[in-house]
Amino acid sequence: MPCIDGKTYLDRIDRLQSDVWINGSKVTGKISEHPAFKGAMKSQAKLYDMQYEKTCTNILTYRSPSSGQRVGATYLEPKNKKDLAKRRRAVQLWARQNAGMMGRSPDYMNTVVMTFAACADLFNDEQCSGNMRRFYEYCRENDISLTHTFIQPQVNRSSLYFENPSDAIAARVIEKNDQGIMIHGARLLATQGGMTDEILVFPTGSFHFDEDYAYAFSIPSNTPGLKFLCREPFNNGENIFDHPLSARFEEIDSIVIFDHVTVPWDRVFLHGNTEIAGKLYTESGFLPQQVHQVTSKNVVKTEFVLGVLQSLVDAINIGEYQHIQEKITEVILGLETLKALLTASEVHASIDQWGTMTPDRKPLMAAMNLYPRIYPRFIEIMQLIGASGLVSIPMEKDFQSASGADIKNYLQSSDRDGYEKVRLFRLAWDLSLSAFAGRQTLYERFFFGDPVRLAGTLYRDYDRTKFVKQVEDFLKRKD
């Protein structure tokens, strides 16, 4: 079938009937009309329906090597680097609609797919191996939505904590049959739990020198024994004036329970070999795709955040004042670095080992680094040029109350009328002091972890040897 719409993508999620539970309660009914859930999924579903615009059509969709028909442009295989600036394009194309606000739209997942499927030949496994490419042909072809989990609980982070097997908290494999491999404890932060077709686990950093740990897999959101624990949600109401960007773009996030859950052996790419979970991320193009991806979209997150502040500054006339533009400023130099070393990744792309055409490392390294650094200094930057403006927000109902005359005279600002100056400043709030700004700021500081070893994996994979030569030969030198 070719790439889907929207309504497909509700109507799918909706008949799964997942097992989601959220504020104590199992979600019942039609997950895609829940409050929790609403707002998210069809902010999704209006990505979905993109793909069938006539202005976004060739940017989001590229014809299928197999079927020929119209599939999703970020499942797209980059074999040149115009393959690569097309994936860009969509990417950034999505973004625009949601202000790089979804982290799990779907070309995060649709990438990690591609990435892995181009590089199967490293599961060392041939019905591994084979499975994954068929997953991968498999969610091209159908468009399958994915979530997924990277994390162990944080039971003991100690560098020296070891689980007892007999009462394992992270999810482990407790047994191998004929049907499959059997998957029983919990892992976290799968963001956009219960509202996807699948999840895809793959292993983690931790505990990659214990086999029962060494497992990578995709199964159907509604697999019997899986269940999704979700958060408190961030969407305080469907107003979208109140909130502009938590009412359309809250992303959830579930802890996963993996309860004697049965992952049938045609969807297992890793079981036991401790060694390929440890190369699945060094010697794959894991990291250069993935970083790719998202830093396509942290561009235009950043650009909407630079829009958003000076629209603070234009609408109570502070331009004049050099700290303000030079705190403006700030996000300008953090947006053309950004650019710049996106651009790099492309220009200095080059075919992988598995001949797939990979961006840059380096440039992307770097901006691995230096966007959890800067993006809390924007936000920061928008509390301090709000200041008081961003608590004296009224909400619509009080515009539309006896008193509401009065709030839209006093309220006022230099260029708009006081219920255009709320708008604008409610959504500032919540995209600076909101508990959806909080989450946003949290998951923008560890998106790859923590921040201090990623930049030791920097410091270590980054080759100085010829620069270091270059000062030896100064130092020689007789001139």
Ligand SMILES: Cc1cc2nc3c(=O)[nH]c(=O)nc-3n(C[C@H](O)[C@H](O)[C@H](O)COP(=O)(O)OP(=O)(O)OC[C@H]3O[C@@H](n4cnc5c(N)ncnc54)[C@H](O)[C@@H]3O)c2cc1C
Given for the second form:
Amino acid sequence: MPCIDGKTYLDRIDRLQSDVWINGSKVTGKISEHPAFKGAMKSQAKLYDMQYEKTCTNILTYRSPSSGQRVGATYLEPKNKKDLAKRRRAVQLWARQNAGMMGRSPDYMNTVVMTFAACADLFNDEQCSGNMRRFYEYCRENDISLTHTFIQPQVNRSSLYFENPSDAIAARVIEKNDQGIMIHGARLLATQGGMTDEILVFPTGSFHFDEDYAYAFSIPSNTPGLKFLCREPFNNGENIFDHPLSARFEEIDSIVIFDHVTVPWDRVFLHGNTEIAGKLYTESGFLPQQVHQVTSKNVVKTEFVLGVLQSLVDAINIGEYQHIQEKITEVILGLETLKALLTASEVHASIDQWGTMTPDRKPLMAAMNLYPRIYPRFIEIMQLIGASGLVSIPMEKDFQSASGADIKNYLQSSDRDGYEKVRLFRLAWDLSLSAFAGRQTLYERFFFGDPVRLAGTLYRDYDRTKFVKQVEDFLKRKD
Ligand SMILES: Cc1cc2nc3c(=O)[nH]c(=O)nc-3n(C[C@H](O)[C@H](O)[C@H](O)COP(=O)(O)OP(=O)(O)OC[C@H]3O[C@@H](n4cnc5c(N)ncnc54)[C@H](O)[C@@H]3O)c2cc1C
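Return the structure block for the form predicted together with the named molecule; the form predicted alone was the one displayed.
The next block holds the full complex; its first chain is the one shown before.
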């Protein structure tokens, strides 16, 4: 089947009737019409629709090597640098549609399954490796949407803590039988949980000595015993004047409960092998391919943030002040650095041990460590520039009330009337101050892992021996 359109996505997820809970109630009826999910699902559907728009088709799709049908471009396993550039263009075209606010647009997980299928031999078991390859092909040929959970519940993060198996919290394999492996317990943190066809579960990044936690699989979101417990939604209604970002792009986050869930053998990619679990993120192309996708998206997101900031500066006419210029320049520096790192990763890409054209890891590791630091600062800059304007934001209905003429007049700015000023500042509020904004900042800080440990990974991986040698040579110089 060729890539899907938005309606196919929505119908497919509605039909699943997955076990999704929010605010004490189970979601019944069509999930795409539920207030907590409607905005983001509509935005996600638009991305799928774009695959059929004349000006986008060539960027967003390519011919499947197996069926010859047009399938999603972000499933493409890059074999050369042109393929990498094609993937980047597709990611950025989708990201522009949501201002980079949907971290889990389908390209994120399409990249994950592509990467693990490309290195499927790493799973070191004929059946598991075959399962991973077949699963990738299934996703590509059916445009399957995925959520994922890669971490364990935040109970006790002490390095001395080991969970007592008889009182298990973190999901583990409790049985293996003819049908498959049985999983029981909880996992964190599935963004878009309930909004996707399937859930992909992989071991946590840190090494596990206990083989019951060394598993990887994917199952449909409506598998019996699987439950998504969502957090409070951060969108307040559908009005896009009042909530320009959260009404459209609020991707719910969920805790995932596995209550004696059976994963059929043909969907098991790893079971019981702690050594392979330890290698999955280090010896695969996961990190560079994923961070290439993420950085492509972050360039678009930063462009949008910069656009909003400049609009605030113009609106209240503060561009003459040096500290304002300095603050805007800080964002420009961030943007240009990200773009340079992304370009460098493609220019220095090479074929990895699995035969995949892989972007250079070093600039991407730098980008991955940089963004969790600079994005919160961009948001701080928005608060410092927007000041009280970020809370002088009546709602659209206020403009239609008896006070409408007053607020249109009194809330005007140097370049626009009160209605248009509030529209702009409500956007800045939803980007810097609302619950949606707070979650976006937390997302950029943590979604790819703990920034402290990410820095540790760069410290360990980055080869500095030749620089040390340079210093030694310098110290020995007699001239
Ligand atoms: C908005 C959002 C969306 C997310 N979406 C997803 C998703 O879709 N799928 C998914 O799998 N994950 C998702 N994540 C989870 C993300 O991967 C984790 O937040 C990240 O890996 C950090 O783990 P943690 O949150 O459990 O923090 P913890 O590991 O509990 O860290 C808490 C604090 O303790 C410190 N700490 C803990 N252990 C150590 C240690 N060993 N050494 C040093 N310091 C330590 C940390 O530095 C941090 O300050 C999401 C997270 C967020 C915030």
